[in-house]
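Form predicted alone, single chain, as structure tokens, below.
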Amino acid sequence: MNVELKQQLKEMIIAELKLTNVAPDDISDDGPLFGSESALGLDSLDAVELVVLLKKKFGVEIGDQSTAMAAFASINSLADFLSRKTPST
């Protein structure tokens, strides 16, 4: 899978959500982004911000909650989702 895309996603999440004391290397590619198992502590407001960010940066819309839950499961799933939705990634 695209290592550069995953790195870019980690950096964008940290910057856009203003996560302090988190480095890209702290975010596991296959670890959950949301929920009690997540090391990031993201919530539903963060999810909304990520949806807006994906639209702005990649031109990709996430239409429904089940799609969002699948896409935001991990960095790997988000990169996979973007790879399928955007031909340039």
Contents of the next structure:
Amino acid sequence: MNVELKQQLKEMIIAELKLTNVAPDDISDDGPLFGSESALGLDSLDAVELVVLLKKKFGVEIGDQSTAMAAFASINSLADFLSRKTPST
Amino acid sequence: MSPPKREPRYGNRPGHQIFRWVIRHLGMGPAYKVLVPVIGYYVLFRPSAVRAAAPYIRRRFPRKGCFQRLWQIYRHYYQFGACLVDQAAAGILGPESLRIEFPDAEDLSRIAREGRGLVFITSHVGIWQRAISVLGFMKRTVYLHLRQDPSSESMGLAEFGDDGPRVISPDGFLGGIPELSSALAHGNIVAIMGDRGFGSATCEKAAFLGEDASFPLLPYHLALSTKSDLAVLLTSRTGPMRFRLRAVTIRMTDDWLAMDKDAARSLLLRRYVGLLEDHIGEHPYMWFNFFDFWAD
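Write the structure block of the form predicted in complex with its partner chain for the protein whose form predicted alone appears above.
Now the full complex is given, and it begins with the chain already shown.
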């Protein structure tokens, strides 16, 4: 799995979603990004930000619920999803 | 996060069938007349109906006595009933039987031709769902962020089939946000309720009729994040089978985009609340949120 990409994603999430008191190492690779079981406390507005950000930075569109569920299951899933959609990452 | 708000349900299938029969066989005039005893029954003998309308009526018409307030609640429900009768009639007689005046149509067409996404903020005023369906002239796909229930059919969405608005459910994972973002990214139109958040919608308090109430932030956040324009849609009933649709547009200019997003979002929310207050100031019996909107 692409370690660099996972680190980049964690840093991007912290910076762009303005998460305070969270370091990249605090974000688990296999924990969910959204939902009651997530430690990040992201809400629906953060979901908008993340969807728009992924389109802007990686050119990848998450346009339906099933894709979102698979991609946002964890940092591992998101990195895997981006690697498949953008072979250069 | 705000808990889901539930309104009491009134009427039943036989009741709806009676209205349909009256519309079909006797006409619109008798249908409105049937409303009079029906609404009277609800106001006099169903305390839950009075309790559901009272929080709004009390704030919209402060300093009124008990009987005056009951009369206002009657008028409120009568207008609601008349809107439902009109929509049922449109379903029976055809959509063209409903006259919707829309003086801002040309302005909206011009904005639509620019190809950016457009977020319509709808409210529980008039016949808001059917009003959305007249936006076909904009030649863009319209997506409604809407919890579908059996009453949606009676609100006139079903008869438009494939040409009508498409529904994005706010239920489920992320509440339809991927679909809404994608629609806007492709220059389409999304319509979101401004005066009710669904499920786990992120809300903010704003002063509304003198007291703080929670409003969802999603429409403003979506517009700011996707650089889409905003339009506040407001409808009012001007007579039997006649409605007026008003659209107040807020272009997503560089000034808005340069602002701190949280501050811009709050300002846009307050602008919407001001427009809603103005509208119900002019049409006091046209706001159909029948629950305590101000309760936490």
